[in-house]
Each structure stands twice: as C-alpha cells, then as structure tokens.
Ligand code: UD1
Amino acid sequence: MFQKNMLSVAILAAGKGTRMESSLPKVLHKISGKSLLQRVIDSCDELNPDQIFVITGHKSKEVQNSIPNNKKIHFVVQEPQSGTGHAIQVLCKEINKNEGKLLVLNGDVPLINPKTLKRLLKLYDSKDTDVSLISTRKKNPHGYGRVFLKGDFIEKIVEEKDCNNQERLITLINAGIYCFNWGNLSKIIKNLQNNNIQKEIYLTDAITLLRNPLSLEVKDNGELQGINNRIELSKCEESIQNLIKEKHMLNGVTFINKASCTVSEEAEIGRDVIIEANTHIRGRTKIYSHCTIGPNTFIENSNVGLHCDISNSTVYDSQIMDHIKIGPYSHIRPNSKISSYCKIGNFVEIKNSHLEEQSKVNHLSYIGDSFIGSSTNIGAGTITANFDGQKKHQTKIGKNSSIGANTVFVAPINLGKSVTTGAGSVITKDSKDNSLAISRTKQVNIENWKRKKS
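Now the structure: this chain alone, the form being predicted in complex with the ligand.
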C-alpha cells in the first residue's frame, strides 16, 4: 500500500572494503559480535521503515546470507561497484516506485544511534528540502567528504581525494547518512558523472543537484565513525565496549581493569559483581549479584547465580547456580548444570553433566555425560570414560558418595547412593547403595629385593 509519507531505507553495502585487506566483505566484519551491516539494519529498524533495500555487490551472496530472513528487507545487486551514486542509480532503476522518503545509510557507519536518525527525519519533515544529511566537526577530518555551507544550505561536498589544500582544511564532514525526497532524487540521479580522481559516481554529487540541501550538524561522540580499515574497526569496538561497561558500572558493577575486559551487549550483570582483569562475558550471559568473575575468565551464554567466584576459567552454555567456586583452570563445557554450593577446582573439565548440590570435583578430572548426586566428593584425577569409540555413554553416581583418587568409570555405569570407590579403581560394573567398589590388584611386597646388577 502506498502512502505519501512512506519511509524506505537504502543501505550501501556493495563495496569490497579494499582498505580492510581482508577476504571478508567489509560490512561482514564484526564489532562486539555483530556484523557492521546487521548493526546498521538494527538501528534503522527502530524507525519502523516500510521497506529496507540492502545494496550488495562484492561477494553479494555471502553478504545476503548473513542476514536472517526479514519480510521488510530486499536485496538489490549493484554490479560493478562504480561508487555510492551508482549504487543509488541501480536502486532507482530496479524499483518501480521511487516515492516517499529515502533514508540512505552507509553500511560502514555501524554505530549510528536511531535517535540521531529520527532527528534527521524530523529536520527533513519540518523544512522544504529535497535532501537533509548528517554532518559533524572532526578535529582530524582525514578520509571524509568535506561539507561546504552557503547560508542555511549545503553548497557542495568534496571528497578528501578531490580536495585542494584549502578545501582540505574544512573540518565539517559528511557522515554518509542522508534523507532524500526519493521522487526528486530519481529525476536527477542519472545525471551524476564520474569526473573525479577515483573515477567513481559519487552520491555526494547529488546534493548540488537538489533543492535546499540541509545539514544536521551532530556532536561527534563516536556514532558517526566510518570504518575503512582495521584501525577504525578497533576504534568502534572500543567505543561500543566503553558504552557497555559504563552502563554496567553505573548499575553497580566494578571493573578492576576495564580496558582488558569485554562484555557483550546482551549480557546482564547484577549489583556488586566484581569483574577482574582480562575477563570476557559473551553472548546471552546473566551474572547475578555478589559474584567475583576473573581474572582471566571467559563466560559465554551461561547463567551464574548469586555469590559465585569464578577465576581463570572458561564456561560455555551452562547453568551455574548460587555460592559456587570454580577454578582456577576449570573448563565447563556446554549443557552442564552445577547446583548450589558445589566446588569445581584445578584442571577440571565438565561436559554435559549435572552436579547436584554441595558436590566437589576439586582436582584434575574429566566429568562428561554424567549425573552426580548431592554431597558427593570426586577424588583427584577421576575420569568418566564416556566414549566407547562409537557412542557416548552416561555415568551416574548417587548422593553422599566418595570417589577415590584416580578412579576411571567405564560408562555406561550406574552407582547407588553412599558408594565408595577405591583409589586407582577401574569401575566397569554398577554397584548398589552403601557399597565399596574396588578393582585393583593387591599390593605385593617382596622383601630384601634388590635390582640385579647388569
């Protein structure tokens, strides 16, 4: 259905990103776990546009496949990639109705805040203009197009490479974000030429051909940073990380060494949590109050309950309940559940296992595909041999059991409650409640024995 005020978005994502020196298309590089293109889509999605066109070209299929299905998103292929103006020429030709507003976003300006986009649309709506764009002052404007004003309007935009020495001194830059009257843009778009140093068709040249071009000058707080190389990529990573960590600090989280830690945008962290140095909280992780996490700890897509202490350890896709101590040097692999008051110690690997309350695995163990009842102590060096070469099998150990050091459980195996195993045993048979399972040869002492001289 056509409305006069329809909002369409075009995201320019066809370029190769030569300066990234990468086999990955530039817009698929990630900051804080999300691609540049996905970030731009997410920010404009908040404006609830009627349709979003993503212009792809270089490694087009790879770029298209990176975006989850969305009814609003349509891909337009620009081949060859002859510049930002050419990208919009292709769009205008491909789409029948060039009507309403067209918000054009560079796919390599990923931190743009939806509020700033709303301000741009508001300015555009409130004035009699064919184009409004976002500009900002940069102390070092190197690499950006310079915006020249004449009275209330933009006179022209000159790309860095086309500037003369005088023009290069201008510090007002084009952020690469425009709101056009799509109808009027499509009338002049064919007239753009490539008579510039890069022999590209520049979208910025359209400004001079349109009525009353306006500039919305925004304070530069990092959201307009364009990404052309990996230095700029890391600048954006740093600004987003600073925002995330500052949010948590204001909510009561202490970072001992902020610069060495990263936190995903989705992570939730409770009050009075202390994050020690070199700690990384990734994915949909939730950490409840009064925990100390780190140093040197990596936690991904996991829940960590109240009053836990995890140091020098790695935790993936698992549930850690309350009052648990993990580490140093523990590895909790996916699908594990560690119940309250458990302790997981040095060089212990746990995978797809459930430990009930107050159990301890303190030293040098592998616990895989296992269920361990409450208050059971697993002695140092215990191994669940869960793999028979073809299939994985389960080990079950009942509550209040005491597993001797260096026990090997050859799964599948099922031990009752209050079972004891002798140190160094290889357990291949199930055993009942309250039993002692022991399987080792008796010690023989040969007295007065001496090694023969050779």
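To test you: the structure above is the form predicted in complex with the ligand. What is the structure of the form predicted on its own?
Only a single chain is listed, so you will not see partners or other molecules.
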C-alpha cells in the first residue's frame, strides 16, 4: 500500500573530497568534535524519519564504521561515483519500495537547521508538487547551480560549469536540499543522462521532469554552507563556535577572549563562570557556577563543581567537586575524583585516584591508582610507583597523614590514619595508624675525598 506520509532521507556521502587534501573522507572531517556526516544525520532527529539511507562510495567501510548502530540507518554503496543523479539512481535500484517523501541532503552541509528542513517539508505537503527544494541568494554565486523561476515554479537549474555568461548573472542558487515524491521520482530517474561538461548525472535534471517544482528561498545565514576545503571547514567551525559561546554568554558566562576558546555543544556551564583565554571545554563536560577556568586549560568529559579554580591544566574524564584549586600545570587523568576543598598544585599528575576532602598535593608529584584520605598532605616529589612491570597496584593512605617530600610508595601499600613518612623514604611495607615510616640509609660524610680522574 502506498504510504503518502512515509518520510525517507537520503544523505549523499560518496565523494572523495579531493580539495580537502586529506586521506580522510570529506564527510568524516569534524566540526566541534563531531563529523560532518554525523551532524547531517543529527539534523534529521526532529523530523523523525522512517528510514535514513547514507549513500557511500569513497572509503565506504570507513564511513560506515564511523556511524553508531541505528536500526533506521542503512548504507548504499555508489560505484562508481558519477554524480548526484547517479547516486539516487543507485538508491532507487537498491530499495524495493520507493514510497512517500524522499528528503535528499548532502553529507558536507553540516549546519542545516532542522527548522529549515521542516519548512521545506511543509511547503511540499501544502502544495500539489512532486518536488520542493531550498534555494538562497548569494552576492557571489560562483560555483553553484543557478535556479531559474517561471512564476511560482522552477523552470530549470543550470550548474555553474554549464552556464552561459548571461545565466551566470543569476544570484538565486540551488542549495542541494530536496524533498521529492519518491514514487514519481523513481519513474523518471533512469532517464537522466550525463550530457554536460562534467560528464556527470545531475539530480537537478530531474526537476524539469517532475510536476510543479517549487523553491523555498532561505536567507543565507551560514546553515547552507557546503564544505569543499579546509578554509570552508574552518568557517563552519567558527560559525558554530560563535553560536555556542553566545548562548552561554546570554546565560551568564564570561569569556575573557572568546575567539581563543572552544566549547562543545554538549557542555553545560553555570552562571558567573569566567572562561579565561585559550581554554577548551570538550565532550559532555559540566561546569557549575562561580568557577574560573583557564587560561590555557583543557577539560573533557568531566564534572567541575562550584567555586573551582583551574589554571593552565588538563582534566579528562574526572569528577572535580566544590571549592577546589587545580594548577598551574596539573594533569588530571581519567577516573579521578577530587573531593571538595582539595588543592592540586604545580606539575602534579593524578590518575585513576580518589582524594578525599581537604587533601593537598601541592608540587611535583605523581599520584596513580591511589586512595588518599581526608586532610592528608602529600609532600613535593611524592610518587606512587603503581606498576610492577605486569600489573597496576593501589596505594592507600589514611586521613590526617603527612607524607614527606620525595617519598616513593612501591604499591601495593596500605597506610593507616595519621601516618607520617620521612622525606626521601622508599616505602615498601604497610604502616599502622599513628606511625612514622622511614626508609633511608644513614648519611655518611667522607672527608678529603677526591673523585678519580678518567
């Protein structure tokens, strides 16, 4: 039975993208941490399509493997890549039921707004037409197909290389986004030929073979920008970063130097947070209110609590509680939890460790696979030697302990509460509560000693 309201999406993602000068397929280049193709797929979420077809070609397996499993997404391989019309010819052959609406998108137009796509679908649904497409006006339309109107309908579309001098003066261009009556499109798609300068089969040639083709003219605000080279990729990155940062600024976040910072779309930032210059917030990071982050700081997939100060440091996949000072030049590695009122100072590395409240690691230390009790002070140069050559082992230090400078813990080690270690000690045995652990040789001074000459 013909399903008039069924919505299918075809995403054209087969091209090589030679102008990107890259071994990576063009649609896998990223903007704000997400591939161009994934962004186009995400733009369809609000439309709730019944099925999505991703038409691949160049490095097809690599493109397919980049997309998480989704029952709605199906892959169609276009070989050879002979133009946009050929891509839809291949799709129509591969799919038995060409029913309902077919929305055609480009895998290299990553900023298309779902609201614009809804407008296109609404225009299609409200009129007696076989196709509606998005157009826009450009002061410099070079490189784009020109749209020629006759009354309310599209008379024809002529690609840039096939335009004559008079046709090139037209500023209304084709954005390459279409909504077709898939059934009627499939009846004429096989008739398309490559009678053009590029010897490609153009999807635009289908427009004149369908009933009442309509144009939805959209103001060019950046969402229709296609990406063909690194310059255009950079422009899209800048565009999306401006939108993200302006949203946070309107919600009470201060950027000291907005242009030098980047923020992921998934990040959440509370009110009265100050983001200093050259700070980058990635992934699903959440920063609560009244923090100062940066300068020169990188945070990814981490939670940062209230009233924290993180300077010149990196934080990955970790939990930072309230009232914590980190940096400068600290490195918080994955699976770390820093409890409230702790201090992590200069040139300190924390990895897969839990520090309880009010503990301090002020200078030049490595704390890995460790549990540090509350109100414990770790002296400068302390190292938890957690790796025996085969396995990682844990160091446990009880609360209210005082660890002397340049202490080395050869894990596994378990220290009780209120333990003190002597500076320069190598600790290899467990210590009980309220004990002093010292492991170092007695100093010997040899007078009148001269070094042998080589």
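Between two forms, the rigid core is the largest collection of C-alphas that superpose within 1.5 Å. Numbering follows the first chain given and starts at 1. Values in this document were obtained by computation on a predicted structure and should not be read as measured data.
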Open item on the list: Please give the CA displacement of I446 between the two forms, in Å, after core superposition.
Closed with: 5.5
